[in-house]
Partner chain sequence: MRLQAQLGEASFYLALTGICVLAFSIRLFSVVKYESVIHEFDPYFNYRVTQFLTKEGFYDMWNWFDDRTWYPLGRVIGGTVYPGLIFTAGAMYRILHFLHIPLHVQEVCVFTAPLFSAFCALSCYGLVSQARSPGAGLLAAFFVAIVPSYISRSVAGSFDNEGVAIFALVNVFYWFIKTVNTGKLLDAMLTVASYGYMVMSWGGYSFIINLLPLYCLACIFFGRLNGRLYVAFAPLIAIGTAISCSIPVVGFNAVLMSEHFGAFLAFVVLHLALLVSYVRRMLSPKHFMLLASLVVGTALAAGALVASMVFAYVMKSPTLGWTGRSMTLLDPTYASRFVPIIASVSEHQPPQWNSYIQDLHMLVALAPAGILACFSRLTDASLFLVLYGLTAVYFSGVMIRLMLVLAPAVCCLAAVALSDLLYVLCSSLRSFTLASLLPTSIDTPPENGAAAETKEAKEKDAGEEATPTKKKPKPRPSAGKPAPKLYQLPALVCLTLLGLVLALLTLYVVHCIHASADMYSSPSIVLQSPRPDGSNYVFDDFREAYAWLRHNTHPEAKVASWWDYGYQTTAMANRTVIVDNNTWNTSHIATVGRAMSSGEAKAWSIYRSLDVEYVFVVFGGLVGYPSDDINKFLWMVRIGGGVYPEIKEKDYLTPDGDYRVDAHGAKTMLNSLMYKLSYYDFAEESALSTGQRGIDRVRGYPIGRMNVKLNYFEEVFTSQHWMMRIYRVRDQPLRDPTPRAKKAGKAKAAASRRG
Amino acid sequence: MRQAVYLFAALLAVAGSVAADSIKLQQVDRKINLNSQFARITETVKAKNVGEQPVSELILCQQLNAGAVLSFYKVVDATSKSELSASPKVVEGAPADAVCHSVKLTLAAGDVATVTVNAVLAKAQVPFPAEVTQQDPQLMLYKDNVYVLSPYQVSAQTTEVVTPTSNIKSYTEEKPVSKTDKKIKYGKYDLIKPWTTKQLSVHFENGKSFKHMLTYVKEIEVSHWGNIYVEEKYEIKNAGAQHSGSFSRLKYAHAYNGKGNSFRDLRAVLPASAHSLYYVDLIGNISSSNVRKTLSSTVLELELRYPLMGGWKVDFTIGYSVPLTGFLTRTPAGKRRLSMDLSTPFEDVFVEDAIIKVVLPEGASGIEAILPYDMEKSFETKFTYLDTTGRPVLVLHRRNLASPEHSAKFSVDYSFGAVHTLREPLLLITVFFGLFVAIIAYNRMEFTITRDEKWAAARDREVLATYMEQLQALLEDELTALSNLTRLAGSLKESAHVDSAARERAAGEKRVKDLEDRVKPLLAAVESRSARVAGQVRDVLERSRGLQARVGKLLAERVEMVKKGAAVSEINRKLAPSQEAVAAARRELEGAISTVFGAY
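Would you share the structure of the sequence above as one chain, the form predicted on its own?
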């Protein structure tokens, strides 16, 4: 058994050696850009299959100094401009600090392919010295390999290092090497053996801000009632050289070199439709904010009360809402699709730990995430107001994100039936219906131990007051209807309006008759409780009928005179006594209503 294992390992080693011997890198051009807090490396690799058999992969490696992490890695075919699949791979013979990737690339015997590698290293620039005062410049030390780290033989290679300033304290001098202003160029080097290493060290000034987000938690809550709520929590650290000594605001404000490696402005680019923005800063370090709207975005600018010096931290929360339009759509399969920004809206930052939570409506199912890059996925449940079973939450997690390389959109597909939209309204209706039923039942229950005459009299007064309130409301409605008929009589001036006036009169009289029909059972109920009060109500009703008769007479006379073509002034003069009689009857009716029903 042990001999079989040894034989299998030997076969793998031979196969790896054969694959390495089959490929030769004819030309490699590297460019290391140190203009920001990252080390952005671009390699143009020209590979040839010098073997007799086709190969299906290309091994590409990158050396990492102590503490550096590979945040972003992308390989593109230089001819077709299409991205090639690259997966991490452990390669025999590689140095311990090397990270290698297997790139899916088919090369027939004798074929040549050119690929472009884009890599972003975070924490690759180390402050040296590690501590500086407020006036000192920030010096960084970057270490790499002069030669391209590869399991293949390299025929020719060049390396170019670009720094943010021309203040370069020292650099590795591996001839041929030349320095001009902000650039250091190594090579060209010929016939480099596999795994050849020679430390590349550059000590230079870098005054850029090293914004590290230690934690970034973004929660997206979807409501099908019209809004998407977004809340983002940040813990940001200035990961540059540690600040030592005292801090002087005066020097910071006036001195040219008093700002050091600090920063006090944060700029977030939010969706153009973002509204209801807010931020929460528990320690009060954010002193002011500004929001600018453009056609393509909403720009949120935050200004810190105290600048963030090297090693200092700040934590805060921002939130906003966006409408469903433009973010929530339907897929051809009938599912709902939510499309949002995945990374942080802040620019030029390194996110050490990112958690994205997508809170979907209660009842959502069949949840699928469409991501631009790999992330850990898990699910949890969140309970908010009016929830019964809880809302499903998709949790995405990834470390070491670089901006803007990881700035991309993602989508979440899920099924959500229309009936689930009515879950909360139906729940509210049920709760309020149950509450009203309980109140009605309570009012109908009797909690007194005995019923004496005083209780019965009080009960009769309460019932009588209820009937009287209903009668008063009906009489006031009747008074309003009669007032409308009176105004109709006053506005009738031409014979052309007689027909429409007749229709409005019929509708008004029907309204009055309906109200009288509703009064009759209430009057009978009042009479069963108190004959004296019923008599008073009848007196009010008689006055109401008298007002009806006068209004009807006034309207009939007005119609007759308009039909005959009488002048408006003549009509008003002849009908003045009738109008005064109507006004007097109305005042009497209002007084009677106030007198009889005012006590109730």
The other form holds:
Amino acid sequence: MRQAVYLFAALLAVAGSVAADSIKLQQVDRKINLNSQFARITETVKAKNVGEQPVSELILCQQLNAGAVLSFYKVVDATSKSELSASPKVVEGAPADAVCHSVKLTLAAGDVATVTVNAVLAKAQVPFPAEVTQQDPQLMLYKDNVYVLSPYQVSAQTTEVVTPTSNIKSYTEEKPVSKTDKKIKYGKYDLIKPWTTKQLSVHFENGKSFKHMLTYVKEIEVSHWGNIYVEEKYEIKNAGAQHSGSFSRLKYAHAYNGKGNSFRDLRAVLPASAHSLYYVDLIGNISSSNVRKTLSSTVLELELRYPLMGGWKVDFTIGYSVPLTGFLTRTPAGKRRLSMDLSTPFEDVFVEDAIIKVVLPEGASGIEAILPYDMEKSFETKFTYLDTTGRPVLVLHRRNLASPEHSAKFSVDYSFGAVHTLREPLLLITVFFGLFVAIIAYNRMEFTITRDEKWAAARDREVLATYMEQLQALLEDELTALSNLTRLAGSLKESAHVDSAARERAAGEKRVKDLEDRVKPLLAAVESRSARVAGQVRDVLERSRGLQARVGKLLAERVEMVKKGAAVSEINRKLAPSQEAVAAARRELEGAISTVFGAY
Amino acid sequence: MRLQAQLGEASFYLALTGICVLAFSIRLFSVVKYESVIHEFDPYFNYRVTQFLTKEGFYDMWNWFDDRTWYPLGRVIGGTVYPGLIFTAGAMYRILHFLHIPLHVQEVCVFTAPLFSAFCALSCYGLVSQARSPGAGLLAAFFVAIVPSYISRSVAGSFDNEGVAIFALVNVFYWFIKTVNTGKLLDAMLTVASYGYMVMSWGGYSFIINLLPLYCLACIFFGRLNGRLYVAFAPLIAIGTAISCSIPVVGFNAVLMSEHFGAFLAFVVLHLALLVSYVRRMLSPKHFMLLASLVVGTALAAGALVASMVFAYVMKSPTLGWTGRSMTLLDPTYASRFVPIIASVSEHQPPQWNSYIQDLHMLVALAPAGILACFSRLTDASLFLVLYGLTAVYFSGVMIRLMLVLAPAVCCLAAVALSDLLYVLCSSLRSFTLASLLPTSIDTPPENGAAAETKEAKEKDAGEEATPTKKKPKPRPSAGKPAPKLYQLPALVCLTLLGLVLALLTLYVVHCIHASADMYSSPSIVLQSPRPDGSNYVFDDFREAYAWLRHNTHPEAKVASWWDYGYQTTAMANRTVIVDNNTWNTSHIATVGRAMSSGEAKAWSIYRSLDVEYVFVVFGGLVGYPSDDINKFLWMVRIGGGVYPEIKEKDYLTPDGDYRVDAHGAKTMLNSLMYKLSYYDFAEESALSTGQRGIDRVRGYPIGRMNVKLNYFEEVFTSQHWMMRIYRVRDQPLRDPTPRAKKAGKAKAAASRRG
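Can you now output the form predicted together with the partner chain? The one shown was the form predicted on its own.
Complete assembly follows, chain above in first position.
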């Protein structure tokens, strides 16, 4: 197995050396920008195919000193501005600390191509001295190759190093070299052989803050009820020169240079629609932050719990919500597409280890991620509020992310039936329904083991209550019927209406009769259980009959007077006492009903 | 009508639910005004143990030996903690997570106390409805739901034992009184179970185990001895003691310490009394007298023997077999004389009279009326309320913390008083309105009906309440026909009084809301001060410093501070501490106190011998935060001096006996480590930030020594407002004094300091 690998590597090397002979770099202009915690390298490479065969790849290399990582690497065709695919490759003859990329590029014999390389190196600036006290300036040492490291011969090249301050303690003097305020220019160097190395080292002051996120975990949780929750957990470290000796708050607050290489502020650019922001850590809120809303974004300015001197660490969590609009769309194929920012919203930070978790709603399937750059993918299941089968979680992992180079959108496509959004409400409805049904069932069931007198008494009481309830309903109906009759009497004014009134009266009285018939068996049943209660009921019935008689009498008198043709006012006057008596009897009956039946 | 009755019942339950919601929500001011965070000191320990429980499980917590505290001794957490609260929160956490509700354990802990306040309101309702009537029960539930004294210990975030223990306390009383009323063995078992929960939750269970025997003896004395009392009391003592023995923190204390002897005495007396009454029934009076004189004679002899044995056993112990804290209760001057650690805690001081008004408001005035009301219709249950109220008043007078025990008692008594008052007012008002509204012609029959109605309602009540009402001396004002006229008050008087009661209740609510919102909601780890624009400026220094310790020191580093901050350091900074709020080892605390009160060199060697790497002090002089270490310093001196006689309190005071840190301050004081750590660099800072060089804003005068130099300690962190200052103990003292210190005077000072 191992031999096969060696063989393969050898073959690759042969292929590489073959290509090296046929390509020559005519002009390379390199710019190393050290004006941040990174080393940002831009190279413009003009390559010519001097062989007879067309070549399909171009090898570009970069030297890394110990500990440095190549965070970002991008090659663009200078003429067409299109990005060329670059893949890491082991090249024969390269120094051990070099990283080479093979760039896909077809170059016919004699053709010239110009490409631009953007590389971001993290941890390439090494604090020197490694430890400083609170008021010392932070000095950095950057090492690279004076010449562009290349498997090809380079005809002409220049290198420009840009430092953040003009305080440059030392730099490699490989002539021709010139230094102006914040710039060191190397070259132009002519006819440099392949793999020529000569160490370039620049020692300079860099007051920029070295914000390293040791770990970064972002969780995006999609709810199809209208919200996307984003929570980001950070552990941040000041990766600049280590703070040594004591930390004096007095100097920090008042002395010139007292803040050293520390930093406390961070700035994050969140989507404009972000709301419900929070900024906390393990032990609660961190009460020093500020949010500004602009049209295109929400800017979150936060202060860490304490200023981070060199080497100090702290953790924090930020979270916010955004609505679905603008982030969740449908693809033409009918799938859902979630588009979000992939990396950290903080500016000018280096993320050593990033994990992005996308929690999709329960029932999502066919999950595919569309990523701007390679990441490790895996899947998990997460259970949160009221979940039954768990939510599918897409986990993306990558090390060494630079901001802002790696800030890009990514998308996740998945299929999701809208009916799944109803799962949780249905679950709740079912549970509560079941609960109520169980309670209803419980109330109807009997759990007594022994049927003793207590049980019998309770049962009797219950049965009695049922009868009483029915009786009450009948009596109330009767009361209504009687009051209808009373109203009928009141409305009778002309003799023409007498006949119809008589009909209605007959109907009403029949109804009362019916009701009374129905009362009888119930009364008998009550009688059999409690004579006392039956007595009370009979008392009520007595009152009811009294009322009935009074109403009948009132009606008869009225009919008679109307027939005689008496004036309405006179009728009313004459019948006032009977009317009064009816009303009183009615009240009495109502009172009796509520007294007797109220207890049941 | 039936519907009306149902509506009445529904509104009753609705009121009860409303009271529960009120009890829960009035305690959320701390979350709304500040944040959902654990408060104060002890809750941080409970929170940490709960975290451990949820992470490691039940048995691991039981066996947990915590090496992060009391270095190098450590602490057996399982055996020294009342686990009720922790198990409660852990169980709630488990249940929530079983249902996939991913609440963080901190949220569970924050909301435990408000939840149990709602339960406490329910138990109070139960207790008073057993003792008097459901209406009075509702009032009691309402009172206890918002009583400030209880709020002070149970706001959201106050994750302390008292949060569940007060519920547990009232719950035990409720089941006990229910058993006394019903005589059911099932209720007795529930009493025992709730007593078990109480013992698990709080050391205050000894109040129960003394109050219930007292009640039992009172019942025997007043001739209220019956089978129901026996069913209630005997299982509680027998099984309850067994349960408390099996809780490690109590263990054999439940049979060995004097706190529990009263219960056993009452147990014996109860049996004797029952035996005597049995024998008296069996024998003729003559024979009984003979037997009695015989038995009493031998019993006196045997009793004297037993008593002398018990006495001898008790006298062996210097505290007469009482624990220190109980001793403090029996003899309020005990702690200040012998146990400075107990005395140094502000909540162990006797309360000032105004805190009764502040914490209980109008209930203080109503409670005595409640006692009278209980006596006016004395039942078994109301006798209990009276005893509870009287004993709780005594204990609250000894320690401000025990106001908590008093609060439910006062609420119940006040509810009884107020409900009696309302009953009289409303019933006379009701008969008045009925009479005035109905026409005279049909006057008599409806009144009969109304009377019948109330009578029936009363009968129904009686059925529910079982025994207590049967014993009522009879008759209620409206029960008999002539009675209403007897008690009837003029309508105007009734209405005025009703209005006054309502106004009083409103005032009470207003006061409680004010107390909850403004007085008891501050989490004390975050301070706020209002800014001119209405917003608040936040002082978050404690968490700033704890976070610094957590992230920027070695995980095994030992941190020394005064014991107040021990729990917070272990919980928030996750670092090993030397002493913490458990205060179980006085000499260890005294060592730290001694180091703080010694000079720099000596303190350095003490700390080195304890492997301490960091020392921090809390300092309020820059922003005017009064409860800082300089103000606590005299306690450090006293506690240190209690074990190490070389520390003498008078060395730290001016000749007049004043405690000052200005130029008149004692020399020992100005040379002590505490002074130096607090005021290092302070003079320059105050000059630059306030323009007044060296003015301490808490003490209000310039400090005694402006130029503080440290040779053995090194400032490694100071929080933004200087409230917390962390120093590293140097590996080696500075041998080579700094150039400035080379000047003759300074060198001499350094030399004298070292000598």
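By rigid core we mean the largest C-alpha set that fits within 1.5 Å across both forms. Numbering follows the first chain given and starts at 1. Keep in mind it's a predicted model, so treat the numbers as computed, not measured.
Relative to the superposed rigid core, Pro194 undergoes a CA displacement smaller than 2 Å between the two forms. In this overlay on the rigid core, Gly284 has a C-alpha that sits 2 Å or more away from its partner position between the two forms.
The Cα shift for Ala567 between the two forms, taken after rigid core superposition, is 2 angstroms or larger.
We note a C-alpha movement of 2.4 Å at Tyr306 between the two forms, with the rigid core held in register.
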